[in-house]
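Just one chain follows, in the form predicted alone, and it is written as structure tokens.
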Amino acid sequence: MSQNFKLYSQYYDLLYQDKDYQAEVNYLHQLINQYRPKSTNILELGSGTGKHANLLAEKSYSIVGLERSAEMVAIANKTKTEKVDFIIADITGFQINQSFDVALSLFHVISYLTDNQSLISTFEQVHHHLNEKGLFIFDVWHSSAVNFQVPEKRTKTLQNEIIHVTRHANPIINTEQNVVVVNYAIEVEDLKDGTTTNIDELHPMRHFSRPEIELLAYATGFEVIHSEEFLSKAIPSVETWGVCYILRKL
């Protein structure tokens, strides 16, 4: 694994350490166990570093977690627990000798899917690997909040007792297209020799209504049965930037 890799590991681990993955692992439990209880598979799309499949498998499922990143791949097999896998794959096109109640995509990994034929072919995938009435559970920036709150430049600065990050972040909003390139300049310094990783990442992240995901489930094959404010279970609103959808396989 390279070096710039585990700095960028570690400012990815410091960057979300206040992210509650506890709560949003209940969370996730309490829509299964309400829209399609007894469920005891999972896959995962996006897995990341394995933290979310890792918690729920304390609670009995079994995980097939898919990651088109093979050193988060490599970093979430050093945890993984004994029903889980990870599977390096690109989420809008695999094949896996096997069927699953519940897919999940969390943290926005939809919204990176921004042109139309990833769109569909993630989800037929999707469909193909669920069983009878099987839930697609996945989270996506929202349509009305970007509109409304328009994304402005950002710095953010955070610091560990391994390295300190500062990360600026430069939105170019696509109205055309529904879609928001943020450029990140990230400089991690070294806080034990002072030398410096510069690290350039666009993230182009695509936003979506109620309607347009009505009408992506529509045209492969599910329905959608609910909607609400990830974690929080709010109603959707222009201060709502992620929304959780809840999808069933027709």
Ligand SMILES: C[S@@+](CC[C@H](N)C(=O)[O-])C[C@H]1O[C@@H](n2cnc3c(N)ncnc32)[C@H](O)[C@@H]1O
Second form
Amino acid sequence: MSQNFKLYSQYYDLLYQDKDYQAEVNYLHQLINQYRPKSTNILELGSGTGKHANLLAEKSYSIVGLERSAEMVAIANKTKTEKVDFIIADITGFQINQSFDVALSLFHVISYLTDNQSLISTFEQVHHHLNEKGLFIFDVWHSSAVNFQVPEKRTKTLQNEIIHVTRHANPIINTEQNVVVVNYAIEVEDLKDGTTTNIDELHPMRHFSRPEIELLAYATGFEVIHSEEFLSKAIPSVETWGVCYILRKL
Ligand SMILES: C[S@@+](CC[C@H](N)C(=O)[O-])C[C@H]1O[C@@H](n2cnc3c(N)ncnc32)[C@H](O)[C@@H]1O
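Following the display of the form predicted alone, present the structure of the form predicted in complex with this ligand.
And the full complex, kicking off with our chain again.
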């Protein structure tokens, strides 16, 4: 395993150490029980390091996770259980010989799809892989919050016993495309040998309004049955950065 790979995985885990995956999985389990009880299997789009998938498996679901980053899948495979499978795939174009009761896409993965064709193609693929009245649940950046709060430059510093990370985020706002390109400059210092690795990441993120999601759903064979703030269940407002949408296959 290369040093960069080790640092990358440590950086990822460190960055999201405060994210409460168990609370998120409890929340998702409750939504699934409410809107499609007796669901048994899940397709996860953009499954990352597999934390949601492993916890969902503990709730008796079987899960297939699709993830385009081979590094993320390698991390996910280290902790996977028998009810979980991870496949390296792009969510905008995939074909697997299985159908699912529920599709999930969590932590703004759908916001990574910044053009209409990628969105339509992804929603169509999901529709194709869902069983009758299957659910598609995802969270995305919320347009009114992005426009009201306006993303600014910020710096985050994190440290554990192995690395010290400084991450500068410089957002470039494209108002005409509903996209914010977040330019991350990340400095990872190895505390054992004092060496420093610099990582530059561009994250173009699209934000959405409910009417836009309704139109996308309508065009791809879904209906929007509910939307709320992810996790808190609050009514979306200018204070709500991440909105959770629940779509049902028509
Ligand atoms: C913010 S991470 C979220 C990971 C995971 N869902 C979680 O909650 O920890 C976004 C993930 O989406 C993946 N991703 C983005 N676009 C993708 C695409 N077109 N196909 C597959 N994976 C994608 C990235 O590689 C990354 O792992």
